[in-house]
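Presented as structure tokens, the chain that follows is alone, the form predicted on its own.
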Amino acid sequence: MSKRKSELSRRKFLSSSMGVVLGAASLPLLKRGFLFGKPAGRKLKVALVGTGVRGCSTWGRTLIKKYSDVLEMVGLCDINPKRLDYAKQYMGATCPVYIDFVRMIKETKPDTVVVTTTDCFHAKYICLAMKLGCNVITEKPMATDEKMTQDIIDIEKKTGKKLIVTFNYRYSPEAIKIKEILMSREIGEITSVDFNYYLDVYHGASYFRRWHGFKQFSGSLLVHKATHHFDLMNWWLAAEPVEVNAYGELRKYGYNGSIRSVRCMTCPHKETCEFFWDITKNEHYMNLYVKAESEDGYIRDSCVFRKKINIWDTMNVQVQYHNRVTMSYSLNAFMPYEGYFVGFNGTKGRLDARVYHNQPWKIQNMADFRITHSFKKSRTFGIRSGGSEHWGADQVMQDQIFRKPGPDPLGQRAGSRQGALSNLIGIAGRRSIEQERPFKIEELVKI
């Protein structure tokens, strides 16, 4: 048989047998229907590890506020006493906090860990608390390199513990109707994805302000926030990567800029930056971090145009899925506006999609859909935001975790397959970058 022809059968075959595989990956999660089982007689004990905004937020002070009827906030733990006492307080929880992980898991005897701590840390409180005998609740991305997450897959594997990656985009309104249009076959079988994420002045800004600006601690934004999006394609086509390309460039942040400071609170440039942005109008960040600052040095307002800044804000990825789908994505992170394009390329026809999210025009749906269906008409339609924190999707997937056992048609429910698999497409790409070649995915990881 001819080496092309040799190449054909196998992804045949990867074609029609991926589809099962991935399929039974799922059922885990499926049988589980509540999130690890509810114990029996008692509350779930949740601990978690990570009081930033988003631990704070809809770990802590939403766990606690509207679901205190199923669990237990049994303790907090951060690096950062300060943070850790305020934290608490804006939270209302009335649990015991801790700077010692281990100590906390040991005392407090947690069900569950939620871990929302800087990225780079992830993996080692993922693996930690599976070790000790906890299921785990972590924000995405599951890892920021290879290493991290084949241990993860490891430990997972050899305690029995079980992992959930935290991918609220699949309880969106238009990820949801994404998903349901291809399912419907509609435009036929997929061949090809355009897919092109903006991130605006506003929001893109902020993670070159923040920790996010330095691939040892968020992987870069292909990693933090690509994960994301990648997870997302993996889902919507049900397919599994096998080879990235990419390239990426820092076009606006860090040394690109003619002016710079330590951060913009004290900046000698306040009144002629761009980007200037007052944290002393957000009561919340200034006790959360400002008034921090003396345990751990970590500065929230930082300079967008410090030269040490090391991730890029200009990328372009190439994905090769196993069943024949390929994929052109892109993130550019200073546009004048924040949403994204995609486009899915059928043997029917075409499904367009135009998502919007901060804009400066006013608009009157959440997202625009177009479906063209080859030799006919195209239809037209759209959809409108699901409501508050992440357009309603983070109340969806908090219900599916902790109220609502059952099925889950849509797959939406992620662990750490799928937590590897979004965030791998992400390392594959940094390394691509990097290293100026193309990566496979079994390179990097085994699953």
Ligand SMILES: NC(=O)c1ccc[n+]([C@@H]2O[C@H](COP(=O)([O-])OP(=O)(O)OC[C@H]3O[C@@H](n4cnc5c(N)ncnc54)[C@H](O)[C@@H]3O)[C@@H](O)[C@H]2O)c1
The other form holds:
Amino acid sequence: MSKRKSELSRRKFLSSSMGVVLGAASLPLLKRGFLFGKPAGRKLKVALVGTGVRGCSTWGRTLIKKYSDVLEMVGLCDINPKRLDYAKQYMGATCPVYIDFVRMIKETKPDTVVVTTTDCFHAKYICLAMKLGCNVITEKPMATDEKMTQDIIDIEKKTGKKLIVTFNYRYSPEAIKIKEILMSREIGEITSVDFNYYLDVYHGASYFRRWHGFKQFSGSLLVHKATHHFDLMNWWLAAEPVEVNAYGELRKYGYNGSIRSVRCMTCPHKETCEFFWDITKNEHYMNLYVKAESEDGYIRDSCVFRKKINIWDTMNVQVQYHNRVTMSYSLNAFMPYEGYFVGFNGTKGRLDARVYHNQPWKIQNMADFRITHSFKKSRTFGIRSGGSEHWGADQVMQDQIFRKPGPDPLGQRAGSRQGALSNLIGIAGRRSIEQERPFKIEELVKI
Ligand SMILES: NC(=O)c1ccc[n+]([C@@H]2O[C@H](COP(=O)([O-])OP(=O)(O)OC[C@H]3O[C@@H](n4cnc5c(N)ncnc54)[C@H](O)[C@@H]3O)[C@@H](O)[C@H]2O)c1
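For the form predicted in complex with the ligand instead of the form predicted on its own, what are the coordinates?
The complete assembly is shown below, putting the previous chain first.
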């Protein structure tokens, strides 16, 4: 794109987005306010919908164990009564359980609703909760398509209620280090970014065993998974996406398999299939999923080679930002190891970060950094991240939401705008693959 054209689209984008505020200053309401912390004189009343593995651990058991001094779990809701009963016991909750969400809200009157259902139902519950007078904390992705995204933005505006999208990756030590380096402008103004994300044959394969393998439930990995990565990039760059072009292929899972069955537990190829996964060894999963199958038919150890799988495992995306930065991103879901490479090209140099998550050679959760100033030498250093529940990131984020709603110097808290702009890159990417053309964000949603 010529400079003139990009300047024009930049101005058009900025005016159409009603005065974009970026970076650390992007959430004035959350920074000023005390939105999700303890109300004066009593505990915050929290209700949760979606008692699967994430709901009953991070947003169930952890909240009850570690935040009972500031909040009270008043209701739990799920469509599966057996999973709901087990989850209540697992969390150590004493509150009532509901199949009917509206009834739960009317009877328990929560201040805040936590949404941890299957992705495609986030928008429904976010909107219902706000209409019924609650603030909302939702797991990513905020929504799985453009209409749901628009509904949330409109209803938030109409009701005056507030939404937090829990982008816990913003709280990982290496993501924070990258943000600090970019904010210092040590490598000058960023002009372009190379970002490659690798999911391994264990974690990557797990998405093909579950509802995530279907666009209608997850929006594809470009939405379900990459929303984390697009959010990081939007935050790191303090920029907003304008246009997206993408390619996607299914090359390993689904119809590519030469053997298949319905599920691992009853599979005749247990001895030979490299992707065989024995759910019976995990007592928590047996209770949460297998023993609850009779209610909703959700099979947690489905075959990764089911022919109906309709998401991609090999994706490439180009994004143009409002400030002329361009990003090349790839996501591959059957790699021998897990983690990411990101390289920021700046007017004064380059920042390379290599982040190791699961590695066959046992290096876990560490990152190597290299900062190279043009015409000078490189400086290298490493950081190690420890802690449980996503390298300790979940707890730091929850502390910020429930205990320390004060200053937010890195602008880590994310609301509906950040939730929308990250999932819209994935949604535009999906539309781009399906319709074989680039998509502008403003074609999809008016923010
Ligand atoms: N930020 C992170 O690191 C992270 C990690 C894991 C999961 N997640 C997110 O958490 C959410 C839940 O993931 P999970 O792994 O626990 O999935 P899961 O399949 O274990 O749980 C989903 C739950 O939603 C329930 N559900 C489905 N449809 C529903 C409906 N219409 N109404 C009410 N409940 C319904 C299911 O019965 C199930 O209990 C997802 O959105 C996922 O993206 C985020």
